[in-house]
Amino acid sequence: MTIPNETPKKTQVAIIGGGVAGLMLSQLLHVEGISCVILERQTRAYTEGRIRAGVLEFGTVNLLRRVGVSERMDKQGLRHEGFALMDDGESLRICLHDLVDTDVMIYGQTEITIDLMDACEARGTPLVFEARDVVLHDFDGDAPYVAYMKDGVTHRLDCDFIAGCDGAHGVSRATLPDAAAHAVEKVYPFGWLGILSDVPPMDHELIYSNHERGFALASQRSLTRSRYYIQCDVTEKIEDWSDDRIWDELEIRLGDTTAHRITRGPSLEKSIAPLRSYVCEKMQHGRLFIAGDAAHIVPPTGAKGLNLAASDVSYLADALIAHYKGADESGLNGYTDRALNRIWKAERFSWAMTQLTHRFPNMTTFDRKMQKADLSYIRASEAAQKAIAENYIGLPY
């Protein structure tokens, strides 16, 4: 069954973007009786099929449970009580459950998207796919509206607020006045080459490996589907990397031992993604608000991208609910400051994990000694391990 494309001419919140951020915001609003319409530029099949993150903080897990979209996650998701930091073959396990008495959930973003879309359909939330040429109007005033093309016809959607959840290249951030002037960015001199394959994971937990040939990560989406990454130069071309070449490199960087043995298989997906840190410190203007990747990008090393989107929309939902239920504008006025407080802490953790686990171009002996000293300190200090664990499982909302 497909989600109907009929759209009311008036809604309370127009949500731009049908990824996890937009879908989750719609569910948070729906349970409070606040109407919304989601406009998504891509098809449903494309949106559901995008390969993204898979490590969920406890806050994201609880948010999915709060909106009643957790049944499959609770049945199929994998609880991880720790992860390993490996440096030139020497491993240190960060015991999340022992250190902070909670854990993370492994459940793919693709599956979350499917679950949230199914919930939209069941609850009757309008979700318009292939909404093209979206233009945001009059968000400086009290009567904003969104114009878009669907099947060659121009549509107008009047609303009270516009929530831009359409990613780094979407119209929302591009339309936000002076957004570029409030941008803070760091570009890293390497990328991640990822491979997804239907093979058993090499270990029951994630392994972050710092090797002389570069970083590698062994992760998973299920007990039968593995996701691996290797650090590569940003100029690399994916067509130059055969499956065998990727598996060979992973075995070198992760170690093909009896305890941790890689199972090879054909790739379901391969891609190269550059790494960068980016924050737009202006997340609202008038009645336009941005959330998720529209507002920030983090290196995937800290597993924070999807989870930051979840906290953003949680804050935005709280603010909108307070507006409609109690005429309280403080949440809307303070949305940016509240979100940025958590965003910058996640950026710091992702940056620190990237610094600890990657070999940087032109790295000096001193730089490498600092990496080794950091890991030695972490190994000897329960307080340092606890700090890593607190950040990994997610800081409180």
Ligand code: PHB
The other form holds:
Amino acid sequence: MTIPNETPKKTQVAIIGGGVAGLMLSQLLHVEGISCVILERQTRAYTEGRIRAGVLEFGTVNLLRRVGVSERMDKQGLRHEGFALMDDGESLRICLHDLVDTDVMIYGQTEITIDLMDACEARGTPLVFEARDVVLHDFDGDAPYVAYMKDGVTHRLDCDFIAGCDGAHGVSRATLPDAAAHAVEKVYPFGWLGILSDVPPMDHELIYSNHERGFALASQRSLTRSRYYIQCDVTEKIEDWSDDRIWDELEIRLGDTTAHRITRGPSLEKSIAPLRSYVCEKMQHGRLFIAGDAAHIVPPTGAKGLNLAASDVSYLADALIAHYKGADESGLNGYTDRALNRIWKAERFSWAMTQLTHRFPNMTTFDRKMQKADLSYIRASEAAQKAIAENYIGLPY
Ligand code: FAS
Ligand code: PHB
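Moving from the form predicted on its own to the form predicted in complex with the named molecule:
Once more the chain from above appears, this time first in line as the rest of the complex follows.
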């Protein structure tokens, strides 16, 4: 369904992808009077139904407030003042509030997507669902356009700029010249099995647990809906994991002193996602710019994926606004360097948190001793805890 009904022929910014990056960019531009059209491959129901991130940095919260799409988040979101790191049952609380005087917001990506789509509809931003076979044209020049299929008809959308917000498997990075030559990647030898269930969370904050059987994370979406993860082999198949088998593993990995606090319930969703670190260090070519998962992927251990998408589109929106308001091209010319500066720091934190909390196949005794020493140092050092805290709440934009 297109919102509104007519299929637009011309806009200032064509946004490919109606996930968090595309939707947030559209709102940042809309509030400045810059027209855009979002072309989304999937249906609205499919896009809204994806279960993904849960932790919002204060920068992401501020962006949603800046575009006036924060009312439900401010009502229903949970402010968390800390989280726990557990190692073989021994727990250490990282108190964000005391260490860096800032909290994080627990509010599911699903809800953000719904709120941003509702804002698109209310503000009349054209959001074309089931836009198939998107092809990007002439972004080397100053009159790019996008071709796409909708209901069996080929459409052309003329624009000034193309924003590729179409995720890790989209058309934008695939079209960006030399993107592959600028890619840096690390693949982890395990994945995360996630389960969502309408049961009360086991704790008032998140728990990241390093256990001899593997990593586990106790997270949440509300006071009545929990989200848990366990590290698993990438060859695992979700159909081999009954709900009970997942709950049994969570009770073991989240420590026998706390396992009794886990409330079991039927899974609303369960899935396995692979873990990798990936950065495409080329994020623009001519009038094509990429943002969010289209440009980078992080292991979710640092809760950075969605939040990096937010900072990317904040930079891109600032640059486009400066272009339209004052013919200032410096933001556009410097977009990649500015975004990469924050991206690589989030990649490092996500990698470090994964190294600290997961059991790697073929881990040596020395490797394990390093994890234990790392955690022992963190436990004893307020400076080390502060470093973790300032990364977790999100480094400045
Ligand atoms: P998205 O992938 O969210 O959105 C891209 C959109 O583009 C999609 O709607 C897609 O349908 C559309 N699209 C793709 N190709 C297209 C084409 N050719 N034409 C038109 N549209 C096209 N992050 C966290 O912080 N914490 C987590 O726990 C977490 N869990 C995750 C679990 C999974 C399974 C995945 C895949 C990611 C997870 N992430 C997590 C990361 C995730 O939240 C991303 O960082 C976030 O969705 C990034 O948003 P976008 O860049 O908008 O990409
Ligand atoms: C989640 O709730 O989905 C979540 C929370 C924190 C993470 C990763 C995922 O680090």
